[in-house]
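Only one chain is given next, in structure tokens, and it is the form predicted on its own.
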Amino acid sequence: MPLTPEILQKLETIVGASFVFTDEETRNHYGHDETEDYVFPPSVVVKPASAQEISQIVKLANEYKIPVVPIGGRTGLSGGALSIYQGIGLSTDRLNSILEIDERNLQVVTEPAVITQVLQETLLEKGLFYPVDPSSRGSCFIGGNVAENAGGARAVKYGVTKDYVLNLEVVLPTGEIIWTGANTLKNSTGYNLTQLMVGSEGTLGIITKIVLKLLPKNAHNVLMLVPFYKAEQACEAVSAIFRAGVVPSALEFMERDAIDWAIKYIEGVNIAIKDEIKAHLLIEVDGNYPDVLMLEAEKIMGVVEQFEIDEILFADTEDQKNALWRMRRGVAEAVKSNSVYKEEDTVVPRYELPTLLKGIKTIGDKYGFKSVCYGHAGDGNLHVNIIKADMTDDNWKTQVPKGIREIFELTVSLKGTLSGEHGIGYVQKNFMDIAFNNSQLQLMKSIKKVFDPNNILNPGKIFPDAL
């Protein structure tokens, strides 16, 4: 939807002419995230510097019924930041300051465009720990983490983004600026607007300030890589570890292709793997008392040794630990570099992981596609990368969606759901009928309408096209 010179002039008046972009290069840059190969450029990219400027932009958009899409670090995997109806691409790039670190109350106030890793490292310098740890933490924005309710490797022990968000400053789709809650650890005062905003994927409001609770940092950790001769046994070992009384700080699953591709893709990672090995678990325990950690590691060893495994690798140095984590974090990029792919973000109760993995492979055989699976096994969160490889374009377009639907049906039948951390966005919205009936979807859509009566904020996301 092209915007008139009058509207563009009004946007320039709000944010300054140097922060309004209509050139093709900028629009294309902000027209994609990491979701497959989709590119949906907005008609204009605008870079406000405050909630007040965003409020004025949204009021203008409401007046002219122009779509507005909040755009953060563009690391998303569900198409949540794609401007599928063009309109205004509202980049949060300039809202990139850590505003206050409250060491007395273990809290931080931050703007949304602070990179997650930058926030974490700044806090660690003060002995504080923000544990939510998505694989893209080196480039994703904390605001996007809130919008998608990001998880990551350490969610198994520490929880996901929603467990750390205390309060939010939000610009509503009609232009009002509100705080959603209070900077307190407990809040039983009215509806929980804060948690409604977390995970709403930019459809209910634009987040401009975030108050997070923090933890004291842990002094020690133990990291081990366990090779399994059977991938389903690696999945079985996950719930067995918890039933033995150990809660790891991370418990990651990688099947053989995932780890092979990551080793080839990432420099400085050299791990010898026997041909017969089919999967690995990367397991971390952390805390302040090394003796306790070693006891937990020994208990984990006792569990995994009940399965068919090869020699366990313990990371003895920080360099070894960093190399193993680089390998795990680089899996998604390694898969992407090998083939056209689609990534699904299934999550089930962790005891059901072996059934889910076996079912995914059976469905792939049925529809003629290969899958590479990895993920946060301690949460039951399995990322399923469907690889195009030598599939015909016709089969890729017609057969793979049928297979994805069956994977999601299997997931829901196991008491799981469609997404553990990537969100629904644009690419998964037409599968929502698997997880929710019409009454549930209509209730969600009614909430959207209360917040956004003109449907200008990130339209075309989450809800099925047929709804």
Ligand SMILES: Cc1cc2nc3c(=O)[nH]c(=O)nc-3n(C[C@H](O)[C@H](O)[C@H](O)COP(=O)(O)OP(=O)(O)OC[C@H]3O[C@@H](n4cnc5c(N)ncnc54)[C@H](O)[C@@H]3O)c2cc1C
The other form holds:
Amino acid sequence: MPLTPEILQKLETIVGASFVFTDEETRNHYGHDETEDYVFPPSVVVKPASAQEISQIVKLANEYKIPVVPIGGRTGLSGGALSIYQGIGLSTDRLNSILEIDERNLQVVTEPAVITQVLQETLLEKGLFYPVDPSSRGSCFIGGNVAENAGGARAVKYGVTKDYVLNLEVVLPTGEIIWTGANTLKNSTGYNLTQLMVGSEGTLGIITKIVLKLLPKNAHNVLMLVPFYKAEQACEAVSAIFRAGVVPSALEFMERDAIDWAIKYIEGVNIAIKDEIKAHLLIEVDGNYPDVLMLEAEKIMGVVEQFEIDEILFADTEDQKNALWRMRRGVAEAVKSNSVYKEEDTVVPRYELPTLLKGIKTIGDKYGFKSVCYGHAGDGNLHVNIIKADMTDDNWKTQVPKGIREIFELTVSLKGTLSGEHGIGYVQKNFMDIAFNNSQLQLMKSIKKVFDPNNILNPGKIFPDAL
Ligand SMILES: Cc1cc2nc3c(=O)[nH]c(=O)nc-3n(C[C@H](O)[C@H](O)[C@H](O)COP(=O)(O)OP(=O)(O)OC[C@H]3O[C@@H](n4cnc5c(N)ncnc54)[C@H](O)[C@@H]3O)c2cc1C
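Let me have the form predicted in complex with the ligand next, following on from the form predicted on its own.
Complete assembly follows, chain above in first position.
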């Protein structure tokens, strides 16, 4: 929907003419994230600098019934930031300051457009640890992390974004500006609006300030890479490690193709892998006492040696550790550079991982697609990358969605769910009926209506088209 000159003029009055963009290049830039090859440019991109400006934009959008899509770092993998009905693309880029580091209470107050890695590194300099570590941390925003309830490699020990969000300043879809809770570590006061906002994918409000809980930083870690001759055994080892009494700070699974493609894609990673190896686990333990970590590492070795494995690689130096993490973090981009693909974010109770992996391969054989799986195995979170390669466009369009539906049905039958950390957004919304019945979906839709009676904020996301 093209916006009238009158509306554009009003937007310019709110944010200043130099922060309203209608040129094709800017609209395309803010019209895509990292989801497949989708591009949905908004009619206009605006870059407000404060909650007050956002409030005025949202009030204007209500008056003219214009969709508003909050846009963060655009690293999303479920299409949440895509302006599928055009309208106003509301970039949070200018809300990019860390406002206060409270060392007495181990808290930070930040604006949403701070890059997650910048936040982490700024805090580390003060001996503070923000553990949520999405592989996209070099480019995603902390606001996008809150909106998606992002996870990452260290969630297995430290939890996900929701576990660190204490309080939020939010512009509601009607334009009011509220705080959702209090800056306290516990809170039993009324409904938990803070947690309702976390993971709401930009559909219930625009987050403008975030109060996060922090931890003291850990002094040491041990990182090892374990090669397995059978991928399902790597998955079996995951729950066995916890049953042995160790909680690793990261426990990542990579199928053979994932690691091969990443090694080729990422510079400076040299690992020799035998042809027969089918999967790896990247395992980290962290803490303050090296002796304890060595004992934990030995316990883990005792577990994985019960399976068919090759020699374990221990990262001896910081350089080696960084190289292994660069390789792991680079898998998604390596897959993308190899082929058109669709990524699913399945999550099951971790003991069910081997069954999930086996089922995914069987479903792939049935519908004629290859998949490359990797992910945060310690959380039972498996990213399933369905590779187009030389599949015909027709099969890609007709067979793959049937296969994805079966993968999700299998996931839910194992007491899992559709997304562990990437959200539902645009691309998974029509599978929501697998995870929720009509009553559950209607309840969610009613909540959306209370917050956003005119359905202007990020419409067309989360809810199935048929609802
Ligand atoms: C290579 C790669 C690796 C990844 N690894 C991980 C991983 O390990 N763990 C993980 O959890 N995710 C991962 N992701 C997915 C992605 O990085 C996360 O979902 C991230 O949280 C998105 O943040 P963003 O700032 O890029 O948000 P965007 O993509 O810009 O937006 C995501 C959603 O948040 C909403 N939103 C953004 N800002 C706000 C705001 N201020 N207020 C309200 N709503 C807002 C948008 O409307 C949209 O619905 C990865 C992605 C890539 C490309």
